[in-house]
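A lone chain, given as structure tokens: the form predicted alone.
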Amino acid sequence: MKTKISFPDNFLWGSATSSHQVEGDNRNNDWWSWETEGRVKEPSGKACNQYELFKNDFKLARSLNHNAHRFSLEWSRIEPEEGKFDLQAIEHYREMLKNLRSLGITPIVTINHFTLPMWFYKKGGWIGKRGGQEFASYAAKVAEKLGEHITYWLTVNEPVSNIYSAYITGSWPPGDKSMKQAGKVFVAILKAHCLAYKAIHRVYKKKGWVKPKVSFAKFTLVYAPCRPKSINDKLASLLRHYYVNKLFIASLMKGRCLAPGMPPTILPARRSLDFIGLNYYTRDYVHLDKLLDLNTFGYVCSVLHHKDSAKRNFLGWEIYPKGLYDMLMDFSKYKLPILITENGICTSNDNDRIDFLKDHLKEVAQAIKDGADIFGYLHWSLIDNFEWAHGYGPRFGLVDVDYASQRRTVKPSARILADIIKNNAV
């Protein structure tokens, strides 16, 4: 019988959601506009109606032994017009925070999870003339109004994957397909994060509050060469690992972005990270047929080409638990504490989710045993939700949502995770 590996005392256990994916009726942002233009499989509509049902959902989380929960603030609700803040919306999020605290659940708050207010979007978004400053002003406002209830902040969610979908594939708003624009947005979000980081810390210092912990949620995945003996494919996997997984954090640690092909940039702050937020789901195989094609960093192979690599989820993503261990050990080199801010599987077979949880948490436990400083695990997601361009097909939730009735049903996998949390071991 194998010995269970324990997690550290005071480990943060929980799950995550984001405003547009669960709240419903977020009508004043770029995604709602994108949806009404018919650019997605199906619109978000009422989503999970969590704007009204959050107390019920948080009570469910507590019943499943969660002691932490990540959610996001909807910028378009809080600042529907430039410089004009909706106090009722702010009060709503304060109620959410107070409700979590009353249940003994630590909130982890994302300031921006993909969606942008229309006023900001129409001005050019992140690359607008004052995009970074406008985001920092918003961050300062929510820190001032809500910060007394918050220790952990994430400024932005997955900037690189957002840029890829919005400016490379064009499947997300604004739908551009420009490597040049993608580079500009990359640098703009780097600067915006730094400005927001400084603004939040400044607010806490002025208020006399205990220092906050500020980071962002970093999208990561393992890249493997399609043909293991191909130098080109190995190069493609290394390039993707650096540019997709490492460059954003490396730039924030150094205070500058000097990567080949990117605009040389000195950032407004150095080492503007208090911990690392890490999202992990899968592995991609990549190939590069011509070295002259380096600007693409290679191409992702089709699911069919590597169909026998491992089991895959509803979206065709490979289930590769060891990749989480690899990412945790790799990012440990930055000597910052790590919070796993997202990790999960979309599937209609909950037995697959049970296996996913156990296998990935074993890798987390092993990474901790091998010296990685990991202080929490947040499963994506607490409830089934709107999955952007994929619509409502993918089911990531620990809790099932019947979208017609908004009825919640706890899945067996949620009970398994609850037992792991109770024992603090896997």
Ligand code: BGC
Given for the second form:
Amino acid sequence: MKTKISFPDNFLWGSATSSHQVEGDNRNNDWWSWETEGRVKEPSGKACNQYELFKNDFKLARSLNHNAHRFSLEWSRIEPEEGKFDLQAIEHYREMLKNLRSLGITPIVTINHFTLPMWFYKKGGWIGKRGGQEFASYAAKVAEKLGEHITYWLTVNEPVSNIYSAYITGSWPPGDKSMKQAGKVFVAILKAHCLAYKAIHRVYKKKGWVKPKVSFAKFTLVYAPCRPKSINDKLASLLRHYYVNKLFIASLMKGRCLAPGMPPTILPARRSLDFIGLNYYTRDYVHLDKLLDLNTFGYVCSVLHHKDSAKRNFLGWEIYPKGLYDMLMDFSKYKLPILITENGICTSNDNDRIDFLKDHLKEVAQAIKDGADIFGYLHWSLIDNFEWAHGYGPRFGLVDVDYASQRRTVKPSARILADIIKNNAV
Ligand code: BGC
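Next block, the form predicted together with beta-D-glucopyranose, ref. the form predicted alone:
After this comes the whole thing, all chains and molecules, with the earlier chain placed first.
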């Protein structure tokens, strides 16, 4: 029998969701309007109705030994009109937080997971004239109203993957394909994060609360050169690794964004990260045929082009556990503690999820053994949910959702993870 590798004491174990993907009826944001225009496979509609069923879902999480849970606040519910805050919505999130605490579950709260309130969107969103300040005042408000129950905050979720889908492939709102816009939004979100970081810390100081830990959730993806011997392909993979994986964090660590092709920007804070939130799913292969394609850092090869034997998820993404180790070791160089804020697989074959969990957690354990300071693992996702432009087909949940009846059924993989958590070892 192979010996198990243990995780540190007090390791945060749990799962993650986001408001628009699970709550249902989020009618006042840019995604709802995008969905109504028919731009996605199917609309979010009632989603998992978690706005009403959260107690049931959190009880399930507790029964699966989770001691942490990541969820997001829906900005369009909290601030439906600019500067007007809905106290009932804030109260609802307070109830969620109190419920988690009463179950012994540590909340990890995302302030913005992709969706924007319509008023903010119509004013130009992140690149609207006062986009950063508007986001920071929303952040200050939720910190003030809810902060007594929260230590861990994530300002925004995956700014780079959001920008990629919204401004490069154009499949997400506003669908405005332009590299130039993408660069502008990148620095606008950087600034917005810094302002929110400062605002949250300010609120805690004023209230005399224990200092919060503030970060954002970073999308990471392993980029491999399509032809290992091609200098061009290698260049494309290095550029993508730098611009997609590293630049956002590097800028926050240094207090400035200075990278070729990006609007040069000095940020409003010198260092605005208390830990690193890291999301990881897969590996892509990239190639660069003409130097002109450097603008786009080359191209991603068609998914089936490489390693036909590789295991893939329902959406065709390669399952590559070693990539998680590589990312964790690479991001350890920033010398900040790391929380794995997302990692998961969409599949209708739960045995694949069991393998995925074990294989990825072994890589996490190995990274810890090799010196990485990792304090938690949050699986994406607790329950099956609305997978953005792909609709409800992909199933990422540890718990199955029957969307017609809203019945939840725990999958065997959830029990395997529950055992791993109980043993604190894999
Ligand atoms: C996002 C989630 C999404 C998941 C699976 C992450 O990039 O934060 O919202 O559901 O990936 O695609």
